[in-house]
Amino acid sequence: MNARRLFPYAIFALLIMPAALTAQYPVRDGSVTNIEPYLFAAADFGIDAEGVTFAKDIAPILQRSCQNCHRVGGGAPMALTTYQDARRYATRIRDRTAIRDRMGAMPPYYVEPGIGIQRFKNDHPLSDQELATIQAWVDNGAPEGDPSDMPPPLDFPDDVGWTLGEPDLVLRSVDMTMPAVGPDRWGDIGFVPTGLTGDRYVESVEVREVNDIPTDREATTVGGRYIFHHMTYSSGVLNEDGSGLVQGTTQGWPIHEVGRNADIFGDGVGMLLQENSALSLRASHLHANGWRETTAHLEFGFKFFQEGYEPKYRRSGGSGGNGIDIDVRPNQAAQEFHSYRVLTEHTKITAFEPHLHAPGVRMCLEAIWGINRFMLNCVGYDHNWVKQYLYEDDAAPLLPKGTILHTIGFLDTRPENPNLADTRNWAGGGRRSVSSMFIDLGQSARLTEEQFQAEMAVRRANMKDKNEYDIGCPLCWAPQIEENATTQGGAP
């Protein structure tokens, strides 16, 4: 059988392709000051704006995106279970949520729409129309309605719950204390074995803490609810006496962070946990919550694939950035910095995780393909609520080894920036958050020629035809020749 190839790419450049979707929203820079909200007219949805009430249009949507934060024992301020709960912030609501992907919105999802794919896992985000139905329902004094249109009460577990399920592997770490009021600790705390006699593939990964906050109790900050800031882990095999990791056989775990979302490493790919591994917590960052001595640990809950299960693809990280020799001024707003990294193998991006530490406010992800320029994402970022975003694994960036990854970051270091302690003074680059990062966590897979083409065939049966287009594909719609096929005249 022939093997088959992508037709030069010099030529197929010179096709005119679209760089993103149409934009229909407001127009994001790197400042925290341009935050146009997103208003809608309730009209234009076929919505009576006067017949909205909270019992049957609001409490929906609070129970889908808000509510397993924003309750009583949840991690979030602002109870919205109730009625009362959330008249009493109905201005709010309406004003945080019409935000919606920039520093402050809620919920905390930043993906900003009219912009390259905008198909990711377990994302709930809100719509135009849900955001039209809430500033139509606080813009006509916010009425409950009747009663019994309301849906029943949401079941929340006793504890912090596991939102990908039962895992079917929890590890524990030690427990960890600090002062209601002193300065933050940094450092190695230990190693959990993971018990482990084979080798399993990791599906999913979760991490929450556990703590003896009351859960009876309304939070005020979500930094009162935690003292565990974030987890930086590796894994590997123990050596004989327990006492550290094999040489050779260590990998590094995506960050744990306070409101990150869980890990799924997609179908094809997975992380391995060795038999006799243990986790090293070699960068744990613990800072106090300002009213209570607390202790806590940390559990990390791992799905599995089946026994026997061997990855298609081989695991990479994200796109790129600069955490180390990066000029971040003070006193100023839309500061831009570039990073370009070119792929030497196909790949495919699974996951998009900007990451800039306190002055940043947004990120966008571009991909260069001969003379096209196709944006993938642009992101907003807040500091207090970092995020990941899984793409669907139909709509993931589907990129050719050559192809160049752009990464954009915007940082405002200006008062106007609630997230910094200081705006005088510059900053390079520095894990902690008074310093500065331009990275993305995110994570991809590299392919093989036929793992890439056989992606590539299955992404052109999902199109109608070569009217659609596929913005995370720019060789879909590729020629494609025989490997050993000639033209006239020539070149093949």
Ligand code: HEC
Second form
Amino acid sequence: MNARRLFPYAIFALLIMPAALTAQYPVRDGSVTNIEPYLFAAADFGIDAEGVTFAKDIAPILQRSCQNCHRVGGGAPMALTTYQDARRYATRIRDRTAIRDRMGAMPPYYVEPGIGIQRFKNDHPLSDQELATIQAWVDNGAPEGDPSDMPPPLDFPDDVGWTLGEPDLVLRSVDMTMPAVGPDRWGDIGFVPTGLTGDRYVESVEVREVNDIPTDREATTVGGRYIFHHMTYSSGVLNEDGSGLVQGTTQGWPIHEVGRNADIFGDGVGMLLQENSALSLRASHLHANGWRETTAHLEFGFKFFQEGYEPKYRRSGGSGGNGIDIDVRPNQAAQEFHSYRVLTEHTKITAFEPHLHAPGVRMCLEAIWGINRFMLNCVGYDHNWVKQYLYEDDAAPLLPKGTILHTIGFLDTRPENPNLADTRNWAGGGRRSVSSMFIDLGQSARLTEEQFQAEMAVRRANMKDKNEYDIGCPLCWAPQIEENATTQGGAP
Ligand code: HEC
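Form predicted alone done, so how does the form predicted in complex with heme C look?
What follows is the whole complex; the chain from before opens it.
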């Protein structure tokens, strides 16, 4: 084919290409400036707007989905426990909930509802019905209603509490004191011996900061409640004089960051804390909170599997991404970044954790298998929050080896993105906050052929027939190949 005959095709390809790309990964604004398209009509949900009141309809939603943070002493800047509190913030409550998966959304849970897997542990997004109810209430003047309809107030313990319940082992860091105002502090804050006299596998870990900031007053910012920004830590067996960890015994744990949820490693995937081990609190980042000198320590709460437990699967990390050689242009919306990784073993993805920096607005994870592409999830991103999405055990993607994991980061460097310090600068990859990255800090398990087949059999048993489809399980309904047929190249 000569160049002249190719020409019309090239023009055609150029014309449809941008449209095709936009269709696949619709461009979304970093932060929503027009709320209208996000609002529902009460009538579509059978809601009689006149009848919606705080006491009867709104308080129960706030109790379930908001007050664990929005109460005096909670992590959020204002309480939403009384009618007066909620009345004052009514419009903002409507707007922040309506944008559901966009930057700034409340509650901070950004999984896009229209695409991919929707079943996650410990997360309860508001339903369309609830959003429409909140909107009807606000549009109708946010009335209180009959106080006797109010549900009894929730009782929150004074203690910070453990979201996963009382741990089996709590380890405590040294106390650190930061002045009210001053430069940040980075560095090693030492070892914490576990005191374990036998190996134990950890089912979940949760880290919390305990400090002397009064909890009976509202801090005006989240940063005002804490001094530990983050902590990267590892564990290993202590050497004889307790001055270090024995080489080859160490492993890294999921990072602690302000607001980050607890880590549940999932059924069959434990992390080991050895006999005579210690945590090494290598890389802390502390900051002054701007209003008072504060002394704080971190507590690491471990829940164990029963003694003698051996994990069924080998643990593995997230799907990939890129934190090194990316090129982020200043003042530009909808910058897309792509990375690809081929799975060398059958894999069950147990958690998705998009990690971007301030320009980040969204991340998608796609599985490419054979000639098919499966969008596993798209989630919004707000650099004020670090969220890990833990798949329900029977909804976690089950991917055959050879699958290509495609991670897509979406960055917005315009002034509309309120998280950016300066929209005029070019940025490359790197660890500083002013540098960029798009990586998945998630978790996965590597499965043997036998384990993979067994997991798929469970999935199939949960489905009615082949017409039911599991987006994360591309081979669930693939024809079974007899064992001796695989040697003839039947199986991938
Ligand atoms: C996990 C903790 C958490 C949960 C759950 C949560 N919030 Fe928030 N909320 C925060 C924090 C922290 C901030 C301040 C930082 C920010 O804006 O992202 C905030 C900010 C807000 C704001 C903006 C306040 C302002 O001054 O503009 C509103 C409104 C709000 N939340 C409403 C809600 C509602 C309504 C719910 C439940 C449907 C909810 N939040 C659930 C922690 C939470």
